[in-house]
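Just one chain follows, in the form predicted alone, and it is written as structure tokens.
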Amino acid sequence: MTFSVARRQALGRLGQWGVVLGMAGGAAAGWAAETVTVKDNTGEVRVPLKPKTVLVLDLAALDIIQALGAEVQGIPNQKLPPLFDQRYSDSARYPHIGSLFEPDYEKIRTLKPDLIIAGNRSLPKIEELRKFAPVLDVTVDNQQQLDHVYRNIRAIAAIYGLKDKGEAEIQSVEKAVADLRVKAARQGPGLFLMTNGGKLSVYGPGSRFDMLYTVFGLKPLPQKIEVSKHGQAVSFEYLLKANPEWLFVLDRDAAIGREGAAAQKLLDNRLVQATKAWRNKQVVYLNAANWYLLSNAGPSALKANIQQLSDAFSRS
């Protein structure tokens, strides 16, 4: 095989990943690749290949990196979900670089990053972050949730030089989704409900929790639900009138570690008890951290959420 043929075949394989390797120093450098171009929320971005210092301001991206067995050198300053199992508890090894909403720019400057990975909650700060290093924007669009999860897995895997592991993660998620859709197709209509400080809001197709309907295949209620960041505010009377066969509950207070009216206690009243979902024991209290903090966008969180729903459908 000639060099030119081998090069074309390599480019063909990389093209499936939306990846183009950069050349360092022209012909004299040969295949000494130092950068990689991958897809992100901005289209395409050129970033260092196998960067030495990676700072992460997105929990779903941290899930992807952990699933790939790769490393980071800086993480958000907040209590991490159980999914990460104390792995990042050593703040000397994993320095805190500010919150998801307010990065610590001085700390970031001190760490001299080669790459910063940020997403939805850090979106307003990304231009400022670009002053320190290239930024991979892993923001997920509500209308293309699963496609963007796959895009992010492929991008991060390519950056770390772990595209085979990335593809394996994608295939694992694809199988889990396909199996769940078979079970979901046999169920009656369901409703996504968030409780927050004693208040109720519901989310339908097209919302930030659209994955329940469009990807996982649960039938939505026939009535239209307002699509907005904070959902459509509702009352207990609304839940009784809507009368879903399934009620999927996200307790936001639990997700963010805030004391409040626990969802199970809040919903234990005569109006909710009269719904089909309650009477048929089809009220599912979702993994709040996975759905809310990770936005259902990391492979480990996604597969855990799919398993929870699959188990619930199997019991019905």
The other form holds:
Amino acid sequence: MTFSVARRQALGRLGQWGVVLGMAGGAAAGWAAETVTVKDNTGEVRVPLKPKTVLVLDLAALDIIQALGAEVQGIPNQKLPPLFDQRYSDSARYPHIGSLFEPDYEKIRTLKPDLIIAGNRSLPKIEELRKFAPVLDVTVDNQQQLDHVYRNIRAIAAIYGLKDKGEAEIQSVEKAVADLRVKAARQGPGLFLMTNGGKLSVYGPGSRFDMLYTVFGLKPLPQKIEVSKHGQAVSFEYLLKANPEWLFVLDRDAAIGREGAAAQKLLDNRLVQATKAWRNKQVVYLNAANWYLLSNAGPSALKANIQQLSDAFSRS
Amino acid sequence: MPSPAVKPPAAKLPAAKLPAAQLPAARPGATAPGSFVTAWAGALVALLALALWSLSVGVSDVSWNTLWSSSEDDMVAQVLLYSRVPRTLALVLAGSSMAVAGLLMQMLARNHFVEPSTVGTVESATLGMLMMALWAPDWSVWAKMGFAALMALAGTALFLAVLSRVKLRSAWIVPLVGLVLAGVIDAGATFFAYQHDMIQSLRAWANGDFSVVVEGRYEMLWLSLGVTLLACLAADRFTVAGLGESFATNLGLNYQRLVWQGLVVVAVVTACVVVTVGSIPFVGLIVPNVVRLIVGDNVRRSVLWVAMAGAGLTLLCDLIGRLVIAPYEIPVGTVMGVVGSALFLILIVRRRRIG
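Could you give the coordinates for the form predicted in complex with its partner chain, as opposed to the form predicted alone above?
Every chain and every other molecule in the complex is listed next, the one we just looked at coming first.
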């Protein structure tokens, strides 16, 4: 008999806990002011509307927020590219919440966030980040880069209650892209080249720098370049043989603010000098931070890059 | 495509590269003078064939016919002289000097399973380069290399110092100590690079790669050749050093000075190679061991074989890297890692069988 009594007591206690938990859940739901459903990399997510404490672990998302004139309460721990406002260097006002690859979970816990915005480089950590707050996953897929940029702008604008500003940003990007495509269509084929630690690698359509070809409308070289995360390693002889009319150079060592084997110095040799791109002065050194760190996924970076290409095409 | 140049190496290669078949007959002492000369000639021809093959492989359409016949296309000669010849030379220089550095390392540590990339020499040189890249990016390449060489020297000396304090020097403890030390130095370099967002750059230039070697970007390797030649002249002494300190001292050699000379050679060669093309693993391990199995421990007899085989193996690995995913490339460091570890396993298994 004692057994069944014990069991009944246990069941009763379980029931009590259930009530307590239910109340706590109800209280939490009532306390969160309002929510909004937006699209992100995972599909549709419900996140708080006008959240008080927003932590951002993605530079492109920070660019979107800055373009919308909205505020954040935590930023990644790294030297920010010049397109960002000087005020972000005030680490008391904008605490650092770890690197893009390694979030500082202790710091995040103490900041008690209402929303975390993360993606791409922090993608593998998003499950962990969900333990602290709802996460908006702004990862951009290589296959549909521009659509995903628009999706992210719309989502972040909706969260901050700034839908009109978001649409205005999208429209201005759309117009810039359309203008650039007209100019790019008149140009000969081009090649995206990255220099890193004195080595060369090339990227074609479908790669992380797909935007150059698919969105901006530059013709790729006829020979296909296999897509791989770190591009395809090539020699100077390859550049000579490929002989592109345009060469777009990303100096990765410059992207991370380091003095590396500067791309310009590296390329200035007899084989590269013999390419059409070099002879016609159609070698463009891209803004490394905008292309590499922000991956063209924020409106300011995107518009600056479009402007650079547009200027280059106008001169030719 | 230059098919005539492609055939010979494939045919000659087994004779030079896979000595396993002739192993029993070719052991020291068993070699007759006649067959020795034949072997030399065969190896030289094989090496030359590999070098010619290396010259003929590339993205541009450079075939021997166009080179001899037409003079209108100036670019052909340009590509050959500006890109192919330097690359082939760099491969020969780096491969042979790394192999000889491995041989010296093995004599100094008195163990057959060490080489610059497994005892911390390469890691120290890489760390030195990283420090230069961060603190003194404006220094000349020679100054940076000098610093890298000093770091390599310090790292190698540290290895020997640690080794001299290890009581139980069984055959496997020595390479193990080296690997641990190399791991610690590499971890330090990685941490340092991580703090400065330079991990990817570090990995890019630390992995041996000849893809951007053109005229003006490899000449430093001639220095490593010079140092290697000096080491060849002192071959006899290193043989004696390999027999141990007391033995060498008994023969009237200044053992400590000899060790330091060997260390300097290893450090300078490693620094030259790491600075110009990055690290080429295994070549300093595999080549001296294979050669030793054939011609024995006498450095004077083996050093030129080691140099030739080192050049041949490096040429071959670079060719593989250039051919399998052409027109793109796989760095020679990666290919050597695969080929080298396979050869290493064969070596260990064979060793056990021979006893």
